[in-house]
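Take a look at this single chain, the form predicted on its own, given in structure tokens.
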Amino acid sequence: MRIDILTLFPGMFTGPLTESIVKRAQAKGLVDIHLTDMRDFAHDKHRTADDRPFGGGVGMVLRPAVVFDAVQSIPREPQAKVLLTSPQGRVFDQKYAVELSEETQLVFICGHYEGIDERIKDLVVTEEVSIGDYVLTGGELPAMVMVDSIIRLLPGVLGKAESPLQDSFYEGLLDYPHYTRPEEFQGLSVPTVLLSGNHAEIARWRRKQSLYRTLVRRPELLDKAPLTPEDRRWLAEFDPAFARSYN
């Protein structure tokens, strides 16, 4: 996959793109990440990327020529998706991360200031994307979050092919509890079933824990999760109200 990130502040990406899994994915040739400084396409001596909004109002707006020229400078495949970080966009979630991980090229435009000239959305943007219902200073942090989430789903990035399949939200549920050595720590012991070597029982225990956590912490996720009859029986054991609400 090729990922292009258009930003006014390329220095913000130094840490996130040069450490941990993202760094290893690039070293292995699984993803090719390019940063483009949009100020390079502002041709006045101050490299001005924004201007006052027509009609008045607070804040500044990213100038269309700066963003447009920056996008046009990128070698793009015809099917490349151009994503604008925006609090008005589609909310990014695991399902969308999986969809985007199947693309061959993604272009992120990091919004800033009061917004971006609407004509850019009409001309080059495939979709606006948000990471939640809150406002940040700019689109750099959302781009980092999405890039990290997408890259870890690419084949070969994680140690085992099944690793991303066990993540929270992959099947619509929260993850089960995890334990490692020592078997006892500060008076707390690892659940006996995890030491049993019985893989079928361990799988059942993990599924039940995942269901219970989701029921307690994010019950709304159960509305869309693919639940088996056994899942529903377990949930009814945890909370009889669940059985009544899903009959």
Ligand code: ADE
Second form
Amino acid sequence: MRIDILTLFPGMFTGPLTESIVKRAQAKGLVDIHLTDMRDFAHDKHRTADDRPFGGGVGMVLRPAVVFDAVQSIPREPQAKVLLTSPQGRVFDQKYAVELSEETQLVFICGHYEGIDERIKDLVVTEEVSIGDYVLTGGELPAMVMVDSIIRLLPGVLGKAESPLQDSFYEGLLDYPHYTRPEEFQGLSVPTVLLSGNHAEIARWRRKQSLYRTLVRRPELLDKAPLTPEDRRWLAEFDPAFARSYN
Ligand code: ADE
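Starting from the form predicted on its own, produce the coordinates for the form predicted in complex with adenine.
Every component of the complex follows; first up is the chain already shown.
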């Protein structure tokens, strides 16, 4: 996969792209990440990337020519997805991450200031994408978040032990609790089932924990999660209202 990131602040990406799993994925040639400084496409004396909004109002708007020329400078396959970070976009989630991880080229345009000239959306943007209902100072952090979660899904990036199939959200449920040595810590013990060596029992306990946590913390996720009849019976034991909602 090739990922292009168009930004006014390329220096912000140094840490996230040069450490840990993302660094390893690039070193293994599983992903090829290119940063483009959009300011290189602002050709006036002061390299101005923004301008005042037509119609007045507060804030500045990213100039269309700067963004357009930056996008055009990239070697782009016809099927490349061009994503614009914006609080107005489709909200990024694990399903969206999986979809994007199946692409061969992604181009992220990091929005800034009050926004970007609307015509850029008509001309080059495939989709606007938000990382949640809050406002950041720019699209760099959202791009990093999305790039990180997409890269870890690429085949070969994670070892078998860290497989994305084990993820919280993989099955649309929250993760179960994890424990490591020692068996007792500050007076708190590891649940005995985990020490039993009975793998079927352990799997059942973990599934129940995931279901219970999801029911308590994020019940809306249960509407979309693929649930077995046994899952539904457990949920009904935890919460009789759940049973009623499925009758
Ligand atoms: N730019 C500012 N806030 C954002 C958000 N929540 N998601 C994506 N881009 C943004």
